[in-house]
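Single chain ahead, by itself, as structure tokens, in the form predicted alone.
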Amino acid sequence: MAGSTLAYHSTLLGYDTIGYDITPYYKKACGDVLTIRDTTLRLLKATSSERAFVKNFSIRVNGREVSYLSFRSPIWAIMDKSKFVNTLREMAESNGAKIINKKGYPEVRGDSIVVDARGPYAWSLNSSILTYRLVAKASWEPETALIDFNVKRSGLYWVFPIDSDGRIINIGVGLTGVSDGRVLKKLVMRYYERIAKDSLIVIDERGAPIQVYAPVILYSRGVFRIGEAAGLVNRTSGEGNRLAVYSAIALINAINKKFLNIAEILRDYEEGISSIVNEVKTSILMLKFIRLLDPKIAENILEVLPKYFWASWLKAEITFNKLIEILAERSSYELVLGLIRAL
């Protein structure tokens, strides 16, 4: 996503873009949704990788809904993520970029400028968790997702469509400490025959890492990093995506301002993805504080967030601030004596 939307983009603004990748096609891994903004929208449809949209919710905890939310128009988009990447590198070589498959850097000269986009595997694997996802024909509620939290692993399973009637679904899990996938294949057959009362009929299987440990870092080494590769995921959600796509463009906005040197590129790339980085960091401590937790309180916390944390969670607008204007909504009273009965 990151290095596919990088090397579009500059092409775009005239730069001679060269890129190194393992494969000459994209095969997916994980990972269908895009929470929609106005750019991810207009990438969206400018690869035609749209293929449903998700407007209700439902939110679990251990297996029990603790909310259910139906937004009047769609928040997140499912697409079809090798076509949006493959397209973008389509795109961008017909606008000149070369793109070479093979494993390692291009060439650096005096004026080139590296970026590392490698996604998870710019980090040791050790510091992720693995996710497991199968395509499954199943009968499933049209634009409706399950995001189900598993406190005690630290972890979640989803559940959502990727077409328009609800025929076909994506359905996974990350478990922290769960890195078989053969494991985490029989965990989520179960599940959905637990939820369904069904039987899944698999089309697809894949497993991928999600670096939910990594710190984040824009710049190391001589070399810039985007996406994952910068330790840019939502750690309680998973999410990489969408912050892939902004932190591209927002570094190649930066050095397209034709700063003089490195440091004062990346101050605008910092600037530029100030928001997403707060996500970032935000979702971490987050994270951090419900792992310190013992399972059960963690599991009574969950359950008592009010509708309108669990809505700027899934509109992914969860920062510092946004968490502090959280608790001090009028209403959050009943937030304040929820904690005090889980604790």
Ligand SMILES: Cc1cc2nc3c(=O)[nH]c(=O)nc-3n(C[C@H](O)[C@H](O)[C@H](O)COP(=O)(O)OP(=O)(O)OC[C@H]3O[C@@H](n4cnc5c(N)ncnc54)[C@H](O)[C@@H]3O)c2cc1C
Second form
Amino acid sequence: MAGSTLAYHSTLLGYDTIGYDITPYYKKACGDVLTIRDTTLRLLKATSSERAFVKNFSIRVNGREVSYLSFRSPIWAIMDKSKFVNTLREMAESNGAKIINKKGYPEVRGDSIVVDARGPYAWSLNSSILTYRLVAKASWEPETALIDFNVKRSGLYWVFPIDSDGRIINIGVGLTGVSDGRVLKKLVMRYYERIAKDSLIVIDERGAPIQVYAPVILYSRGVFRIGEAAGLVNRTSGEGNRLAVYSAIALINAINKKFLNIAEILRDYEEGISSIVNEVKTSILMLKFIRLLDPKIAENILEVLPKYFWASWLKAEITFNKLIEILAERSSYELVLGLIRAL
Ligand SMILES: Cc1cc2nc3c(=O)[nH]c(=O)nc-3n(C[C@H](O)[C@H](O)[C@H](O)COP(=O)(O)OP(=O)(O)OC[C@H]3O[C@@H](n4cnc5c(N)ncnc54)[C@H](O)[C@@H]3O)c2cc1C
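Switch over from the form predicted alone to the form predicted in complex with the ligand, please.
Next comes the full complex, this chain leading.
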């Protein structure tokens, strides 16, 4: 997501661009959600990779629905992610980029700028959790997503429709401490049977790590970092696609200001990505807090969160200030009491 977005935009601006990728064709396990913003919508359209849209959400905690939200218009797009990435690569190549099937990244030389966009693989897998997803034939409510938090394992199950009539779904799970793909697959199959009283016909299955416990680092040892390689993943939702796109665009914008040195590019990049970093750091805080609590107390807190908290969370609008605002609301009285009790 990050590398292809950067390659495409850098060629648009006329930079000589070389991409290294360990695989010639991008195909990665993902929930395929891209939160709708002007930029993400523009790229979805440019790559013709939008598949379905979601505007209804069932939020569950340990299997029990705690909130149901229905927005007037969709807030999530479900994309064909392989198509999104591979089309951006092709567009970059037709603008003159060279994409080489090679591991790693080159040394920094002369006035070249080197960027690490290796996603979760830029880090040790010890700071990640294995996340597994199935694409399956099923019967599902169109435009409706389900997210079910497993408090004890600091993880979640999801079900998203991939097509507009809900006949194909993307269903998956990521749970801290469960690192066997076969176990995760079984859990997903059982989960669907439990909620839909039906079984799945699996079309595709794959797993990949998400760097839930990696730090946020935008530059290290002469190399810029974007996307998950920069630790830009929302730790409470696992969302990384939009963050990858935004970090790539913020970096190319900083580079294109033609500063004289790396420190200035970095400062501009940090500024351009500050709201995303704030969002990620707030999510780190929230995850840490939930993990500190006794699971029963954490469950109680998630259950009393007001609807507008979930609306902000789904729209990816939870910043530190917003979180404080929500906690300060009178209707969150019970929540604040819960937090104080937990502390
Ligand atoms: C099962 C699952 C479900 C998810 N669901 C969602 C979701 O619904 N919404 C969302 O926003 N996020 C989701 N995520 C997270 C999202 O997939 C990632 O955060 C996002 O892909 C990060 O983009 P990226 O460009 O940083 O890295 P990636 O998309 O992982 O790209 C990394 C690239 O680096 C290449 N590479 C790796 N190692 C090397 C190497 N050594 N040398 C050269 N190249 C290398 C890879 O081949 C790949 O092309 C999910 C993740 C998983 C695993």
